[in-house]
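In C-alpha cells, one chain follows: the form predicted alone.
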Amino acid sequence: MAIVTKSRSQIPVSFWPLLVLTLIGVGLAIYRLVVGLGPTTNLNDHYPWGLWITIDLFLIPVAGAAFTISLISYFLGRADYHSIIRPAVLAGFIGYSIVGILLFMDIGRWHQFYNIFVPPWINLHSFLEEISLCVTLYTGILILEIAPVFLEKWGYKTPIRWIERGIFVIAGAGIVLSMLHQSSLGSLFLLMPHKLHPLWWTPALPLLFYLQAVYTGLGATAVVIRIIWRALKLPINRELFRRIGQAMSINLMLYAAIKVGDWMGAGEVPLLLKPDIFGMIAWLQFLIGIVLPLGILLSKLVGHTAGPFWAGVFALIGTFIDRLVISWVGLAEPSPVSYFPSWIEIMITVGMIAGGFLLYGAVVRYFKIFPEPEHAH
C-alpha cells in the first residue's frame, strides 16, 4: 500500500506539556505500585471500582475503532477503508495499552498478575477472566497489525510479507476476540441486577455494549482522522466520511431502538420522568449521545467532514456518561462512605492519556500510516 506521512523537524508546542504530564503519571504509577492502593487511592469496601475502571470501560469501545474498521475493510469488501486501517489500528493499540496499564494499577497484588494465564488458576466461569484473556490476546493481535508501520521504517521486509500473507487470519482473530470481550463487558454487569440502577441494568447489556463499541469506534475514527488529515494537510476523502457517518447512524438507531424498547418493556419510563439525578443523567446521555449524533448524521451534514466529526464527538461524550454511570455512579450504595478519586488517581490517569496522545502524535509524525496524496481521494 502506498502510504506517506509528512515528517517535520520542528517539535510541536504540545509536545512539552504532554511529556511533563506523562512523566508525572509514570512517576506516580511507580509510587502507587510500591506503596499500595490504600495510601494512593480513595477506593474502599463500598467503592472497590473507581476512576480507573470507568476510564477503562470508556477506552475499550473507543479503541473499538480498530476492529470496526478492520471488519469493514477486510471482510465487508470496502476497499476505500484501507486508507484508514493503520491509524485506526494504532488508536486501538494505544487505547488498549492504556487500558492494560490502568488495570494493572487497579490490581491489589499486581505482582501476581500472571495468574490469569496459569491453567490451574484459570476460572472458566468468570467474565473477568474471559475479558482479561481476550484483551491480552487482542492487544497481541494489534501489535501484529501495526508492526508493519515500524518494520517498513527500519527496513525489515520479510516479517512484513509474513504479516501481509496472514492478515486475514490475524484480523479475523482480532475481530472475534474484540467482539467477545466488548459484549462480555456488558455480561459482567448482568451479575448486578440489585446493585446497578434499573435505567441501566438490562438483559440486553451485552448487545448494547457491542453496538456502542461499533458506533463509538466509528465516531472516534472520524474525529481522529479529520484532525490528523487537517494537521498534516492531506487530501480529505469526503465520500469515506459520509460512509462512516452512515454506518454510525445505523448502529445508533439499533442501539436507540433496543434501549427505548427495554425501558418500555420493563416499565421503567416513570423512572425517566422522576425528578432525580439518575433520570436527568439518563436523558442527558440519550439526548447528547444518541439523538444529537443521529440528527446530524440523518441530515445533509453527513456529506461534509464536519458532520461525522461532530457526531463522533457527541457519541463519545454519550458513551463516557453511560460507562461512568454503569461502572461508578449507578453502583452507588446508601452508606456513610463516599468515593471521589484522589489526586494521585487523577494524575496517573491524566499522565497515561497524555502519553497516549504523545505516542500517537509521534507515530503519525515520523512513520508512514496514510496514503500517498496522489493516490488519496
Given for the second form:
Amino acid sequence: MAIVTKSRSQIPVSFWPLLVLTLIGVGLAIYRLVVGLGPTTNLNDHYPWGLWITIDLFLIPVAGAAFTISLISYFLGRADYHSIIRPAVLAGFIGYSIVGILLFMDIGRWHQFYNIFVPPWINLHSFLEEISLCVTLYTGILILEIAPVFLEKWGYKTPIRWIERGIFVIAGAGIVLSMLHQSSLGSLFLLMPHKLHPLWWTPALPLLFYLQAVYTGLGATAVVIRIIWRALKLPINRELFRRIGQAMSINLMLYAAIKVGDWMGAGEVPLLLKPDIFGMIAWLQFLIGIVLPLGILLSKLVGHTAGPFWAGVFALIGTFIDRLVISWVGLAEPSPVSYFPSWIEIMITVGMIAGGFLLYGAVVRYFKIFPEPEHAH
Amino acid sequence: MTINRRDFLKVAGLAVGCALAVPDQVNASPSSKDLNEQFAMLYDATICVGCNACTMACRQWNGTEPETDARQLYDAPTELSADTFTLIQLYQGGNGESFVKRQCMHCVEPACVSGCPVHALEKTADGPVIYDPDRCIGCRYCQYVCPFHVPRFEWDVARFPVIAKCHFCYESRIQKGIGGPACADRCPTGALIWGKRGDLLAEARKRISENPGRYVDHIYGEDDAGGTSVLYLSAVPFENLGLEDLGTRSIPEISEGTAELVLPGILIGGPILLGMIRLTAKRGGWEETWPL
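And the form predicted together with the partner chain, for comparison with the form predicted alone?
What follows is the whole complex; the chain from before opens it.
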C-alpha cells in the first residue's frame, strides 16, 4: 500500500498506473454509454447479466464493513472500534460508489434510470427496486457519516455538530437500510427457483446473504486494517482483532448451520456427492469460505492479528465464489451460447476499482482518516 | 456522545414513520377479472403443420425484421429474439416428430411482472402481459426471472434498447377491436386458436377425451408454473418440446411472500432492536455477556 504514506511531498509510485487505469476505464465507460451494450459487452439473451453484476454482488458485502463497524461501535458502544470507523466508512462510501457506477453501466435504458424513484411506478414486490432505493439512500447516509472528515479540515463546525447530534439516527438508518439490501441481494434470486442450481437456491437466501455480509465485512476489515496499520506503523490493537474474530466466528457458525440445514432439509446431499462441477464448487466454497476461517478463529490463532487476518482472506474468497456461482455460473441454462466478459467490461471494472483506490489514497493523504501514529517518523 | 430516552424515541419514531410509508399494494396476483374470462390461446401441436404463417403475421403487425438464412432466401429464425416474438420449432426424437410454437406464455402470475422494479411489465386485467418502454430502465431482470426464457433485449441498439416479447397484440388489435392476436387469426389449420381461457380449457379437455391415444393426457399451462394464458396440447411429452415441468406453484409466490414479511419486518423491527441494543449497552449489560 504505497499510496498510504505520510510524506505529502512526493507522489507515490502507484499513483500513475492507477490514474492511467482509471482514465482508460472512464473513457471506455463513456464509449459504452454512447454505442450501447451489444458492441461493448459479451452479454446476450442467455446471460443478460455478467461481470458487472458479479462484482456488485461481491463489493456490496465487502463494503458492508461500514455498517457492521458502525453497529458495533455506536450501538454496542465499543469505544475501541472508534479508531476504525472512519477507514471503514470511507471504504464503504467508495465501494458503494463503484457499485452505483457499474449498475449504471449495466442498465440499457440509462437515460431514464430515475424511473426507479418515480413513486407511482415503484414496485415494492421487486427486490431489485428495493435494492436500488436502499443503495441510493445508503450512499447518502455514508456521505453524511464521512462528511465530518472534510468539514473539520475546512473548518465548518456547525454542520459537524448537527451530524454528531444526529449520529444515532443517521447510523441507525444506515444499519436498517443495510440489513434490508444485504438480505435483498439474496432475495433477488428467490424468483429463479428453476434457474439457480439447487445447491444454492433456498428460501433462506436472504438470511444467508445477510450473515455473509456481516462476516465478510468484518473479515475485510481485519484484512485491510492489518495491511494499513502495518504500512503506517501504527500499534495494532490485538484485543480489537480478537473481538472482530469472535464476531466473525459467531456469524460463520450461524451461516454454516443454515447452509447445512438447508442441504439436508431439501434432500440435496446426493447433489453434493455427485462428481460434477457444482458439487465440487459447493465443497470448495464451504471448506475455504466457512470451515477454514472457523477453524482459524476457534483456535488460539484468534489472539494474534494473523488469525482474523487469514480468516478474513479465506472468508472473502469463499464469498466471492458464492456470489460468482449465484450470479453467473449457477444460472447456466441449456443453451449453445456461453459468456465470458469482454475486454471492455473488464477494463471498465478495473478502471472503476483503480479509481476507488486512487480516491481512497487521496483522501487518506489529505484528511484525517487513521489515528495519528505514535511512533511514526 | 451519549444517547438518552429522547434519542431512542426519535429512532423508534423514524421506524414507525418508515413502516407507515410502505403502501399496501399487490401486483402480480391474479387480476380482477375471473381467470376463465381472461384471454388465452390454445396451441394444438398435433394439428400444426409448421407453415410459420404465425411468425409472418407477427412480423407484419409488429414491423420486425426478418432473420434470414445464410443465402438470405428464407426468413428462418431459430430462436426467439428481439426481432422474433414467436416462431415454430421442430422436435425430432424417440417419441416421434412434433412442431412447437414459442412465444410469451402470459403467465397467470408472471415472475417478470413481480420482479420488474418500475412496473414496466404489467399483467392486464384481460390476461395479456404488456410492456411499457417509457418506464423500463433496461435492467434485464425480467430475462433472468422468466421460467420460459422469453423476454429478449435489443443488444445492438445504442439509443435506447427495449425488451422485446409477444404482447398478445393486446393494444394493437384486441383493444382496437380488430381481432385477436395476429398469429392466432392468421393460422390456416386451426392449430392455434384464441378466446376465453375457460372456453379453451373446455375445448382442450374435449379434444383429449374424444381422441383417446392422440394426446399426452395433460394441458400444459392449465396449472403449470401457477397457470399460463397460452395452453398446449401435444402428442409427445412436453419436456421434449422444451416445456419443462415447473410444478404448479406460481413462481413469484415465495419471493413476494418474503418481500411482504422482510420489508415491514426490518423497517419496524430493525430500529426497535437497535434501540434496545443501545439502551442495554448503556447500562453496561453487554460487558459480561457479549463476546465482541
